[in-house]
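One chain is shown next in structure tokens, namely the form predicted on its own.
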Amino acid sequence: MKKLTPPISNETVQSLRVGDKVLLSGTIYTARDQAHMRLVNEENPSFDLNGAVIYYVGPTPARDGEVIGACGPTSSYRMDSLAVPLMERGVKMMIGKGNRGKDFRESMQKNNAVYMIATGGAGALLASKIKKRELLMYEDLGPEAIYKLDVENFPCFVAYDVHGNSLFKGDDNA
């Protein structure tokens, strides 16, 4: 097990393997498909996406006295084009579910970077792992929109590495 505090280095990027169980204690961001459209074209972002972490997630509302409601991962194939662009610029990790398409896995080889998973259905739980959530991009989304989550101890698994690598069978190297 590692444990991993963003932003997250190259050389952090480097060492995880397929998987490695990963637990995350820090800042990381919430986007979605609507948050990564806007985002790839924002030239001043609220956020450095240089070693940035991006979980694609819509959280449920917050309960009296929680920091947030539910909020398991989302699935990542939809974003596949669009955390090109983001890569390119600086995001080192990105969290969901489910497996990713040959274009997207080849790019994060190139831009040194690595997808992790988070298990599905445990929304609960990992919304235990968040101590606190700001709002920081595009309110008007909603669940969508860009939170900062600082979490602690935030459970994920490496799916794709930068050594070829791929947890899923049925993926070209798998």
Contents of the next structure:
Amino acid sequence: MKKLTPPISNETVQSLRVGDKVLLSGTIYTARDQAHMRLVNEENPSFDLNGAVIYYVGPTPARDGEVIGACGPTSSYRMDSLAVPLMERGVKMMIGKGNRGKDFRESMQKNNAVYMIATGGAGALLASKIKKRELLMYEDLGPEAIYKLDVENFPCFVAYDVHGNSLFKGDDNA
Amino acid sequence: MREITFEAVKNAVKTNLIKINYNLDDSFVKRLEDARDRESQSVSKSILDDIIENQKIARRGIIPLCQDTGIVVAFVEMGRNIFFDGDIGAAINAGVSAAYEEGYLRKSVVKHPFNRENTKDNTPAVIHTKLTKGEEIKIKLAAKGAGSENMSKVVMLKPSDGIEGVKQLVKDTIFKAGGRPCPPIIVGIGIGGNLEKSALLSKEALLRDLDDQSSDPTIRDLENTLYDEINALGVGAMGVGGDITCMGVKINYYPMHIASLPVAINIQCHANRHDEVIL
Ligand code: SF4
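And the form predicted together with the partner chain, for comparison with the form predicted on its own?
The complete assembly is shown below, putting the previous chain first.
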């Protein structure tokens, strides 16, 4: 079990290995399909991409008094090509679910980044690790807007490390 | 003639949809606990622990099981001897709309394939209606997430592909899907009919009780061998490698053309949200 606090450094990326369980505490940013399409063209995003952690998620609406609704990861492969320019601009860690394409993995290794998975479908459990939420960009996208999340011991696993290893059984044949 | 009102249908649908989005069926939870105990790989085991812990938190009724609260599928059986004044589809959709608003569920339905504009109340549901005997309306409801639905498919095999062809197709589909449909999964298979019938059969198969076994011996054998062979693929929980990939395989079949062997594979994730209401 490793405890990490973003921003994530190159050394941290190098030290992570497939299957490592990581507990994240600190700031991460949400973004999924539509937010990615806009973010890649953004010259001055309102947060620092350098060392940033991006979480692929679109939560359910929060009840009054709750920080957030259910917020498990969405399938990452849909963000594969859009993740490349973000890694080139310094994003170091992405959290989602499921396997991703070859081009993504190559770019990840080149840009010294790491891909994590959180437990898909564990929306209620993961919500309990989120302590604060703040709207950052693209309010009109509703659940797909970019939020800044303050997390505490947010659990995830290294799925692709920077050394070329994969946690997924299907990757060699997919 | 019994009268069943629009409001009664709407309320039953609403209550049931909220319930399934927060409460995983007890017997299914038991199966997940068994699966966790049997799993030998540590990452997969820890994910199964998370899934079990997750449903405990969701049960408190504040946060749904999963953020993808799905598109609603309804199989309706209308007894011939009831009086229902109105449009049953409209009543079901009114229930969906109320459930997704009042239950704090995510509205995930868009109007158009290309402009992707949200309908804002998670309607319309996908509704299949059948006339039956009796004095009841029976509605099977499912909240189906996209992660597992997107990994599903229909293939028109050749009759000569036979049982081996079907097995190969199912295993290839599940292996390639990997972690995307959120394993451990349930696999619904529809064989026969034609293109659309096979798809419908596969969805109905997913709604069967996990203890239910096909009454046809060949189909029952196929359900059992596929269950073992899918687990032997080693995909594991969320695709991370492990002993538990699927929790059940159910096959429904129907007569077909001499020249056809349609096969539909519908995948259900571990957020196995379906139930039945009887009015
Ligand atoms: S596949 Fe199922 S468990 Fe996974 S995110 Fe979608 S609805 Fe939730």
